[in-house]
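As structure tokens, one chain now follows by itself in the form predicted alone.
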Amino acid sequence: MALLKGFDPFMVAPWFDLPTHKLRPQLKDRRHGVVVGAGIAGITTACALAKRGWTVEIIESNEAIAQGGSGNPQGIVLPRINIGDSAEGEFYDVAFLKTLSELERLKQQFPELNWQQGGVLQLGSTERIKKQIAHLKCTSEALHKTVHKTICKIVQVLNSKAASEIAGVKIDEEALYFPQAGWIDPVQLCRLLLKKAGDSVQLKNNCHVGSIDIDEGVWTLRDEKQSLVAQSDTVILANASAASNFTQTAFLPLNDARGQISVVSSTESSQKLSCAICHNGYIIPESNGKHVIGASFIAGDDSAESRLEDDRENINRLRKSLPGLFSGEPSIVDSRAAVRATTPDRLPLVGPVADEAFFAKNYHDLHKGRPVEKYASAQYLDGLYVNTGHGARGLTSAFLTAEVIASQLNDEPLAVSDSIWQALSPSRFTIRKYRKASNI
């Protein structure tokens, strides 16, 4: 990959420059923000701002919190590892460790938090994971130079015997084992985070934001009938794929992906399962006589209605990967479908929303190879941010992305490396489009 003329690989390109935020005199020492969306991304963002002295309003279209992808009865906290140096791999490693730290602190304050850090096994269900197993098995110094150093701290390769001993059930193949990973109740997590934030975070349910507009530095949010919902100089859209429904954000490449979990009755044999297992789906150890299994993934489908065929798919994939886990046909007692927001590169969109007209005017010729110093610093829509596109990894990624947003809004040192920030930037797809005309 060729570089732009005059480009220093250790400097941040001007199209990734961040805005600065000057505290208005009338706001004194306290700032106010509005977060749209009361799932894990929105709530962690609100809490990250609250601990910095902000007051935050969360606007939620549903009658309760965590009704979308954050509303499953149980969810797995697990990193997404990558072999070799990549911003994606670095992000998920750092995000996983950040989440573990936050959950430990929350558990100390609220012992009732249903965080089960019982480890997670990942079977070699795809060629990608099989390659990871093969790479991580090798102990040569040359190979370990190509593996992000954090990976070795969070994952192990186990043979089938060791994997079976940890799982409590028979595993017929090598597997990746994440001893620090586990499973959690996402709805309870969201509730306790709000409880911890106290009066600094106010929740407004049953309120749909139909439009956003800015006038003299103040954003006005209105519903579909044009009634006033909220006003603030800072707005963070954390409402999944609906974040791209506004005129200002329509360019964001957010897609829907339907996922359905199934709840099945445990049996004498399945009750022996002692850790969560991921395969082409996943299964979580028994709780109150039931297992959560899942999850289907249908890109482009925005239906949240449960489907019998998805339950059957979840069961068929489980029985194919773990044929001896259930002695008979698992009995389905419940199911739940939700729509996740995804991006083309499987990384969330986190940060300020670009001034699309400015980007088009100033960066449309990136493919021509002009010296990098000839380009102006990026400009954004003042006070408008997004934190969305987490896909199925929100429980792992949201705590870190919330810190990314909060650190930017408070003009603190960036909470992540420059390479991670550029990989998360909501502008990255626009920049790639303008660079695409050549081999830059």
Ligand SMILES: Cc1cc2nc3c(=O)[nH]c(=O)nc-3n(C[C@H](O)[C@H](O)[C@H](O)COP(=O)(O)OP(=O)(O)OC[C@H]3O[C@@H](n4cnc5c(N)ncnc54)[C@H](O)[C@@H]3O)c2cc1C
Second form
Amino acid sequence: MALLKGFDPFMVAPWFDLPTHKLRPQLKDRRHGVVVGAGIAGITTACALAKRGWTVEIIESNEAIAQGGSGNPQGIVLPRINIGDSAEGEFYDVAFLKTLSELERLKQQFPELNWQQGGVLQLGSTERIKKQIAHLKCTSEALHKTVHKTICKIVQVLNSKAASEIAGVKIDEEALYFPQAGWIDPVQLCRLLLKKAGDSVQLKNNCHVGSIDIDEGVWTLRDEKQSLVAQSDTVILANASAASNFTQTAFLPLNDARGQISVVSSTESSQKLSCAICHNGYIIPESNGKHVIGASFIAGDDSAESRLEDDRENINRLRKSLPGLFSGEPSIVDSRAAVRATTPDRLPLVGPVADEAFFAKNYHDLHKGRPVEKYASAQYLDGLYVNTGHGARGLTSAFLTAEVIASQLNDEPLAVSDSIWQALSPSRFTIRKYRKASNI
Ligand SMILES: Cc1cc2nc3c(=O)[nH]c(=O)nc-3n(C[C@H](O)[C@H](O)[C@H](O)COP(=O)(O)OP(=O)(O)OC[C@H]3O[C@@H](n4cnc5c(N)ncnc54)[C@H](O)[C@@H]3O)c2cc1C
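Just the form predicted alone so far, so send over the form predicted together with the ligand.
Time for the whole complex; same chain goes first.
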């Protein structure tokens, strides 16, 4: 891969330069922000700002918090494993460790937090995961150099005997084991985070943001009837795939992927399950006589209606991966569907929103390979940020991305490495488009 002329790999390319808020003196006295969306991304963002002395309003279209993707009764906290020196792997590992420390702290304050750190087994259900198991098993020093170090601290490879001992049920294959991973009640988590933030975070429910406009540095949010919803010089869109419904953000490549979990009654045999297991879906150990199993994934479908065929698919996949877990047909007692916001590279979109016109004017010729210093620093829409596209891993990724936004807005050292920031930048797809023709 050829580098751009004059490109210093230790320098952040000017198209990834961040805005500086020192130029926004009003922020010093009035650190107030508006977050759109009261799911895990919006709530963690509001809390990260509140922790730094901000007051934040969260605007939510539903009548309660965590009714979209973040509304399942239980979800798994687990990194998306990606061995090798990739920013994706590094991001999910760091995000996972950040989440663990946040949950530990929250549990100390609120012992009722339903965070079960019971470990998660990942079966080799896809070629990608099989390859990763093979990679991790190889102890040669040369190979270990390519496996970034954090990963070795959070995952182990177990043979089928050891995996069965840990799981409490028979596992027929070797598997990855994440001893620190677990499962959580996302709705309760969101509720306790807001409780912890206290009066610094105010929630406005039943309020759908239909448009956003900036005038003299102040954003005005209106509902679909054009009534005023909120005003602030800082707005963070954390409203899943609807974040790209605004004129200013229409370029963001967000897609919908419907998913459904099913709740099944536990049986004598399934009650022996002592850790969560991910296969082509997942199963969580029983709680009150029930297991949550999941989850279907239908790209391009934005329906949140429960469907019988999704329940059947969840059960079929479970029976195929863990045939001995239930003696008969598991009986379904409930199900819940919701929509995930996904991106083409499976990483969330986190940070300031690009001034698209500026990017087109200044970076359209990136494919020509001009010296990097000839390019101007990136420009953004003043005070507009996004934190979305968390796909199937929002419970693991949101705490870290909230810190990324809060550190940017407070001109602090970035909460992640430059390579992770570039991998999360909402402008990355625009930049890739302009670089494409050159094979760089
Ligand atoms: C079936 C299923 C199973 C899953 N299992 C797991 C799991 O085990 N582990 C895991 O980590 N992740 C899991 N996920 C993914 C995870 O739930 C998501 O990544 C996460 O919830 C995303 O959070 P969010 O805050 O970005 O979005 P959401 O929780 O969807 O929140 C967005 C909010 O924005 C609001 N909103 C939208 N538009 C507007 C507007 N214009 N004005 C005001 N408000 C608006 C919505 O009402 C919603 O409340 C699962 C998802 C599904 C669907």
